[in-house]
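Heads up, the chain below is alone and in the form predicted alone; it's given as structure tokens.
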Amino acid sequence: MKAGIIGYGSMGKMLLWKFSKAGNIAKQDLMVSNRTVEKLKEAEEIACIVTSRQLAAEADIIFVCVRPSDIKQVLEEIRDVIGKDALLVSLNGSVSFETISKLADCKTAKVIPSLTAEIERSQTLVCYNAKVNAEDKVSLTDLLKCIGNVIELPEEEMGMGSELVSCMPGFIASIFDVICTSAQGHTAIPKEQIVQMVLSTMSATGDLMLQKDMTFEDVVTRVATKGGITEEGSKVIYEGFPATADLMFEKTLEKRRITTENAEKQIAE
């Protein structure tokens, strides 16, 4: 299987040195293109540097990591010669496979990964449009296992998909980040020492819950003894959090809403 990534980015340069490293696709089979070529001379290395109409042409899976206002240019410039058994990868969750089909109508997947793909335990998010087969799903799946989970989702739910795991490493920091500051107005534990027991306990207690199978609630009861410490505070989370969890999901799908509108607005002129 040839793979082949255009746009150089952040996105696009994770993919590329992760499919590297997994060893299933040999440098030969492995193409990358940017706008600007200069940027790829780290990559020589490790993947064939080519034009994106070459890459389109000889690839069995096409990544197109570049931006909204980027990709109708692409998608124009590499269109007639995509392989009919290609499969064409769209890293932008905002641009629909209505439009995108507009513009090359082929086989087509959108990918949306986590950060945590920098540590290979990302969920990573994919849906697929009407023409692609089982087949393509296994080798674009195997393909993607080298950075983590892999989750099929329909694409009216790759929304608010993305808000739980490509958004949720921003939203669980800004919590913790939050609690360690209201931390250091009742403590003289120094603030790097307050982050670093937090951080190791988040990480044990997520750990914890995926290899026990334990539920949130499962953690609650085991550490909120009745009567007692831990159970005053989750009492005050309980009551005090859900309306701001609402307001953050309400505000980040509006804007998702907006920014898809932007992205199709951006391509259809």
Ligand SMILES: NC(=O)c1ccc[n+]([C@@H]2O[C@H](COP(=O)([O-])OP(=O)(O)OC[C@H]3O[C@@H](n4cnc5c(N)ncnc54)[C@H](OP(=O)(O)O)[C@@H]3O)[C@@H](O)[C@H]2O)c1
The other form holds:
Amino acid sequence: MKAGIIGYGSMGKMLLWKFSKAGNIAKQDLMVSNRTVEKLKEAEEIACIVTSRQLAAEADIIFVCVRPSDIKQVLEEIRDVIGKDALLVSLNGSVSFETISKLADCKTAKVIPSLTAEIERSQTLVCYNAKVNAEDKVSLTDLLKCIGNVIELPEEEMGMGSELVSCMPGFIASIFDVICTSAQGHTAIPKEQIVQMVLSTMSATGDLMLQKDMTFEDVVTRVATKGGITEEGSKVIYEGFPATADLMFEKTLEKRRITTENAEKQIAE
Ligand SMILES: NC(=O)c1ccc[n+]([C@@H]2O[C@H](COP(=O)([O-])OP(=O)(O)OC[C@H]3O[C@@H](n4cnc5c(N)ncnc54)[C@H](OP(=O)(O)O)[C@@H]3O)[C@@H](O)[C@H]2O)c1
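Please show me the structure of the same protein in the form predicted in complex with the named molecule, now that we have looked at it in the form predicted alone.
After this comes the whole thing, all chains and molecules, with the earlier chain placed first.
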């Protein structure tokens, strides 16, 4: 199988190097193109540097890793050379299959990796248009496994799905940043040590829950004994935090709606 990546920016670079490191695509079957060709010098050792048209004509899977403002130009450039069985993969969640199909009417998937792909623990979201078959899904999933888990969702759930896995590292970091800052006001333990203690506990709690198949409620019950100290703190969180969580999703989903509208507008222009 041949795979190609159009756009050697943050996402394209990450995917190219992870695919190469995983070793399931040989250098001669891995292609990359970028608007600024000089940037590709460093990728010469792991991939074939080609034009986007060459790439689209040869690749079985074509990853389009450009910003929404550049998607139209890329698709107009390659649409007449995309192989009839090739799978086009957009890394952008905001542009709909309907809009993409007006520019390139082919098998299409959307893929949203999360930051944790850096340590091969991404929760990568995938959705497909109606032209994609089971075999294509297996090929793409196999390829993406080198960065972590792959989760298929319907297109209409990709927004909320992105909140839960792609935005979540940012939400988690914000929540624990607030907790660590508050802790500083109640202790002489230095900030770096507080952060290290909380971070390690947070990471170990996640692993514990995954390994022992525990729910959040299980953890709370195990730690917060009736009438104890943890229960006192846990009660405050369950009373005060739901309003913040609701507001957070209201705001992010509204922002997502506006971002999608703008991305679609940019393409329609
Ligand atoms: N960054 C994230 O965390 C993240 C997460 C999930 C999804 N995404 C999505 O992934 C997509 C890529 O994001 P990114 O952060 O990787 O963007 P980025 O860092 O700005 O990279 C975009 C790349 O596309 C290249 N490019 C632009 N027009 C091109 C063209 N006509 N032909 C070939 N290459 C072209 C740019 O080339 P130049 O070198 O000339 O600028 C640049 O290297 C976006 O749609 C974004 O929404 C990003």
